[in-house]
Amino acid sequence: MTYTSFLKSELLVLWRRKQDVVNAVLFFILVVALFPIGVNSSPEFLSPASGGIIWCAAVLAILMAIEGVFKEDYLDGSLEQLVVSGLSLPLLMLLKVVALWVSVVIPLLLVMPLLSEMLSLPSGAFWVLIMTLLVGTPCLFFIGIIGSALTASLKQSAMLVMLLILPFYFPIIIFATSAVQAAQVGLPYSGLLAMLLAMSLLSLVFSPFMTAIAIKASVS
């Protein structure tokens, strides 16, 4: 096995399990659609809240996709094979996050024009929202995969994963929604985007190593 073949196999596995990704995207759309249908459909309410609504829905969809990412690998022994493969386990975990991010976030971005129109998001803030998702969501995956690795050997772990990682998601949501709101009122937002990028790069540095340690603890 090589790193390239591992990445290809991860993408192929995610394609075969595409129902998980489809469920996450449908969940994301339904959560966003609940606000104009069940809360308030006026543009005066939806437009200022649109960034927060989309980001909270994205966080929930990502949690749904990442919670059981190691479950089947743990049950069929694939995780043990990765540990003894002789390849760098942190690098394999990094490739796993890359495959998962591409499979989940790209479909979310594709439906964003429709949802932005539904939430009356101003056109000037649309691309800022896209940029926050591009630079902020990698941090969500890097943090989330640590919690998923820690609970890989547990049977009922969904709630535990959320309790472990949700507090770390709050700063990302705050910076992302603040950037969208700043763009809506014409204020500078580049600093907020820089903070999101910095958090993603920081999580890129430590997450693969912590995930590898958690995987070794789970399979031992």
Second form
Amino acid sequence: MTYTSFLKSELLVLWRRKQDVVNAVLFFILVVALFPIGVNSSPEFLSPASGGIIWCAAVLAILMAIEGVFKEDYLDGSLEQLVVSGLSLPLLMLLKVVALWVSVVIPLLLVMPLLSEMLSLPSGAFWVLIMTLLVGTPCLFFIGIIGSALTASLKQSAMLVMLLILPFYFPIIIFATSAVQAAQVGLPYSGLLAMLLAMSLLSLVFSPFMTAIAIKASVS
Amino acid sequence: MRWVWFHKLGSPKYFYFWSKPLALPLFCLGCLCLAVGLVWGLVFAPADYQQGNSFRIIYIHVPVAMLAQSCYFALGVAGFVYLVWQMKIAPIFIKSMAPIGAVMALIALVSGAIWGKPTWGTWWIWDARLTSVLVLFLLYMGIIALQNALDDVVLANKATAVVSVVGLINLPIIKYSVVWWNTLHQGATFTLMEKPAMPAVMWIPLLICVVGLYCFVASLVLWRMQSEIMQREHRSSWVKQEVMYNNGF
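Let me have the form predicted in complex with its partner chain next, following on from the form predicted alone.
So here's everything in the complex, that chain up top.
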């Protein structure tokens, strides 16, 4: 096994399980749809709130996608094979996040024009929303995968992963939604995007090592 | 300077006998300081010129909020120590400290809400400091939940250590939230270098309360760690001897 073959096989597995990706996107759309139905469907409410609604729904969908990443690998023993493969485990975890990010976030971005129309997001803020998703979601994945690795050996872990990981998502949601809101009212937003990027880069450095520690503890 | 004493503290047995005589004096000192500080602050200190008597909750709110952050800092350091040097005592410390920290964060939130009602006119506001302390409380609860969910001791140790270290990122956010964001919460009451803006008769009891609560929490942690050590090492002969001796056999 090499790093490239690992990445290829990861992507192939995700491609063959298209239903998972479709489910995550459907879940995302359903959560978004809850807000106009449940709270208020007037454009006066939806327009300023749309960034926050989309981000909260995206966070939940990503958590659903990330919570069981290692479950199958743990059960069929391939997680152990990764640990003993002689390749650098943090690097493998990094590739895993890359594959997962591509397979979850790209479909989310593809449905974004539809949703922004449904939530009457001002057209000027649309590209800012896309940018926040692009630079902010890697951080969600990098933090989430630590929680997923910690609970890989547990049978019922979805709730625990949410409890562990959601508090860490607060600052990301705050900065992302304030960037969208700033764009809507014409304020500068590049500083907020830079904060998001900084958090993603920080977690990129930090998380693969923590995930590797957690994986080693889980399989031994 | 030799570091042997420090390395010895990593051994549960040595730590047990080292900490045993410390806990009770610390507890007494903590209670004494808390009693003196609280009575002085709540009864004898003068009322604030702006907030009247409602400011007096500062003698509970500030020490508890400081402890909530200090406990998490200690948790993060212990997690780091465990991940790097695999000291056996570190996960015992994390397990003993997490519930105490959670209680401190909860009291800080509740006392802050009670203080917020007369001064800001609201129990809760989504201000940066308040939200980040709420996140701190949730982090504590997450660590406790993770610790309880994992049956495998080694995995539980590693897992809580990892979360403790990752959660350290929240501390600078809490600390500087009042500086970075222009929010409702007031700035720091104490700073290490400058003279406090309050008159001495108001801040000395506060200082006594803070010191008292640190001692109080330290003694509680030592006791919890001692019982945790007993539980984890229950197969070893020294624990059997200790239990026999304590029961008068």
